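Presented below, as structure tokens, is a lone chain in the form predicted on its own.
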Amino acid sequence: MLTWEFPPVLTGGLGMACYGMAKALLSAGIEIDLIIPTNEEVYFPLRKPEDADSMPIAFIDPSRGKKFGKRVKIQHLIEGAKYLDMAYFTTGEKTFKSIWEDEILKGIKGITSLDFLFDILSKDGPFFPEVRNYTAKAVNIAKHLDFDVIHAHDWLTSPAALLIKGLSGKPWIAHIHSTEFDRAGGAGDSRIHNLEYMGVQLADKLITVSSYTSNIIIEKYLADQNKIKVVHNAFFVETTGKPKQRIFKEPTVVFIGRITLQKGPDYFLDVAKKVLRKEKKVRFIMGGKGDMEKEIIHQAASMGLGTKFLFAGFLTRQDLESILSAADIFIMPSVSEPFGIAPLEAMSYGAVAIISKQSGVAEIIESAYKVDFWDIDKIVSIILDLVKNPKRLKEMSEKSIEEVAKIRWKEAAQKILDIYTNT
């Protein structure tokens, strides 16, 4: 299993579906090699659930393995990460030019050549000097391996995926939990376009998270509808249940997510805008960072609402589980948004939520207010019904907890087993 990240490794939803996922296939039966971005030659051989936790640490170099000892964590590995900058193997640019060099990939079908990887993995830019280090440790790491299929997630993986494909033989099931044309908002990098298009072309199999994720690949990116199925990620988090702890008296309304334009926290704000106006006793909460983060502090500001509309930045897991915990509502007005994970989670701790009927849990859950990301007047409404309506918000709390108690990665699991065993 190949993805860019896993608990304690987050920087947003990708590593904590992953982390349901494997522990439901864990429990299932499948072992699990996990290669994650690293600062050694490192991956992470999961045969029990309980691996997931504690994340047991196999050395490419046993000699590099005794030099950390046998107290050696996860944590060791990942020291001196920066938000969103995550691949440290240091000897990874020389070891990517001379991946080119084995000719066992020249046999890879579909491809004559891989000069257009390598020219667009040796572009400067966000990520793909990291992604160029990640695909050369994962690679080295793979000859070492034995196993039956490769699972790796987004286009971040994709390069080694497909070269992992060649050197082994063994299939390779792209999971795609979002695409460059929902992250962008438009047409976004060229170059992400194009290798998310090679892993949709060159992949066995395509697990999309929603038929609106599907939709979009068939469309932008001409995927073969017969490989593809869909499997909506599901919701696995252990404080499931537990008392809320209020920040505020007030009734607090809650947006996690980055801080992009993807995940329409211009809309969040506007809609917290005209809330207040017609109703004080309100708190908001925008926890996230993102490249309109600026932007958007500015406009509260100049809006003058104060202490009323918060910013609480980058959250630490234990963070997010606090602000959660304290949510009444939770609003996802996102763009487009392929899945979205928060919202079940919210839910869990008995936050109503309103989601973009422009995204994918739209498509698994009922007891959620679902609205086009732009009706801002529409939200506003619904905000001020619950607010004023404490009964009516508590029976919605009520039937959030129970739904997404519901929706467990035992049955998505079960589906991704039924595409290994017949890839």
The other form holds:
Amino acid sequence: MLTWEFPPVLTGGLGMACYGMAKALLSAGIEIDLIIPTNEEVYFPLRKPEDADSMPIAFIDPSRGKKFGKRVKIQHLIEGAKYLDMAYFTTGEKTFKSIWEDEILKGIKGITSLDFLFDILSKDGPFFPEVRNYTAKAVNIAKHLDFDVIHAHDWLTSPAALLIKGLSGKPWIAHIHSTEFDRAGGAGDSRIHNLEYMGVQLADKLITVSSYTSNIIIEKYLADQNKIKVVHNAFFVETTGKPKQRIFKEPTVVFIGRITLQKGPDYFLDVAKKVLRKEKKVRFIMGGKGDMEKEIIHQAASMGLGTKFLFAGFLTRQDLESILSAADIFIMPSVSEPFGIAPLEAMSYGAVAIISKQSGVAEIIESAYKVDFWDIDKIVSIILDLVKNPKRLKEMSEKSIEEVAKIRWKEAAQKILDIYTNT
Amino acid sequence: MLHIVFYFQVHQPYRLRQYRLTEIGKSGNYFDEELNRNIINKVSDKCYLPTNNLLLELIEKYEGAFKVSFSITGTLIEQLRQYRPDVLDTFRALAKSGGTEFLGETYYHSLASLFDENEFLEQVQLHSKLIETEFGLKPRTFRNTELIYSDKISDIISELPQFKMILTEGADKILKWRSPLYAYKSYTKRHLLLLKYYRLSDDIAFRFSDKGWVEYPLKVEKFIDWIEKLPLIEKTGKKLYLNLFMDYETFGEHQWSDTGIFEFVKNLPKHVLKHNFASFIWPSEVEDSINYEPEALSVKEPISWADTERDLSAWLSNSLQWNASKTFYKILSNIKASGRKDLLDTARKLSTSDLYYYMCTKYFQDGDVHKYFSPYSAPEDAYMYFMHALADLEKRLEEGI
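Swap state to the form predicted together with its partner chain from the form predicted on its own:
Now the complete complex, all chains and molecules, led by this one.
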């Protein structure tokens, strides 16, 4: 399994989804060799469900492993580097071209678009040096492994997956959690589009996290409908039954996510302004960081909302849980959301979710309000209605807990298992 | 005759810690004790102790001819009591030396004069009481936070008749063609006004160690030469007042010891006093020394000594600062109305102007003076944590915690 995130390395949505999925697949008896960005040539041989937490480490070069000693932990391999170090390409005389020709391409057969891939990878820009590095390491690691299927998440791991397929002749399943069309909110980066297009076209099977995302890749990347299977994300419910820990006695409405165009933070602010005009006894909390953060903070202050609209800034996992536990209503006004795990987690804490129709999670949830992200008046009227009817709020809250408890990784893993078997 | 008014602002705020949203209703401890203690210790060792000792020495040496004035805020006195009683002792020694005047201001170095008249007067009275208990002196001269002044502020201060003199900034926009060397009166003529001579004050406070400045290095001889050449001296027979106002931290903290700043102070009285045209004076002596009827000045919009604008924009120029201030004074009045005296002191510590200064987005760039003074990496962070503290305070008030 190839992925860019896996806890404790970058525990965003992708990381948490891979963790849940891996754990459920391990429970179903699948063995996983996990390759993630590290600054050493290592992989993580996961054999039983607990391994997803303890993360056993295997070094390709055992003498290198000895240097670190027996007690080496994953944290030691990611220390100081947000992604991974550049050592592989900056030491010695090696250029990417020489590594590509002398090391990466050795033993690779049957792949026709290698020049195209080289052209894209050798360009500079955000992520590309890291992707080159990951690709080279992953291919080298894979030469030492024995496996049946390549399961690769998102475009960052696509180049590695394609090359490993050429190396091993094993099928490549591309798992699509989001596309550049969701993230960019505009034209996006053409190199990333190219890599996503390549993945959609050349992978043997495609898994998408929602029908919403399937439609995007069919429409934009001309994906072959017959190759696609939808497997909605799930998550581990650990929170059910815990009493709510309020921060404010007033009803509390929460937004948590990256403060960026895709997530619709400006719609959340407009909603707050309109609600507070009609009902003073409501609190709004916005948690997260992002490129629109400053703009939104200044806007909120200029509306003179006092302490009614507060920002939480960067959230640790513990902060996140505390705020969800304090939430009565959770809003996800995303402009485009391939899946959207946050509302599920909020619901498990008894928050009533108001979610964008332009999201994957809307396909699987009954007991949430589904709205168009731009329909501020509708969202305002739902909030006012819930605030004025504590009984309805409580009923919806109970229904939310109940429904979300049924969404398990076990079922999702079974679907993935079927895909493995039939590939 | 030229009288030099050498006046120092001595202040440190209670800086806030990064009070997280999830702590609202749980902790109630908003202040960064470690940071505040470290800063008090650092400034004490680099500035307060050496400068106090130097001034004591000079006051003794010139037997009453060398005079300086201080205003020390309540938030600093409290922190000195807690962390550096030895420094407080040297301020007491200065008060006893007979060479100093202690001025009145707001206890919390706040912007209350702009938002809440009653709170403003209460804070000024609290401060005067503190100065009397600590130093045995009753302030008779008033200087508002950051030299903020307007006609309205003069009106409010009239409620406290002990203050006959107010210090403020010699801003060009109010002086126009006039010279800051004259004493002036408020628009109602109820207060005497002394206006900071900002060029010569800032030569010491800001430019002293600037190697890019054409006048670098600034020696006392040169400075005295400038004073001698000030226009009007000895020509009209009117008494002139050269108002050198600055932060006390200029000595040893903003201008480090190795810049020669202490030598400068040490040599200043010697060179001033050997000329018969100049002497040192306290603000409270101006009333008796003046030999003309000062002109009345009207100041409609508040002025201050901050930045090149010399207005309120350092504390009140963006929406973060306005929302924080307005929300704060609303909660403060609710606290007073509820009779929750236990919350009052903590609340008032949040009125300190520095906390709003940290939210200023004007000039927030590397190396800038705003950034130098801020404990936060961004104004938005300062705002966020401040609002969490306010929300906590509000919750304690509303829920009776």
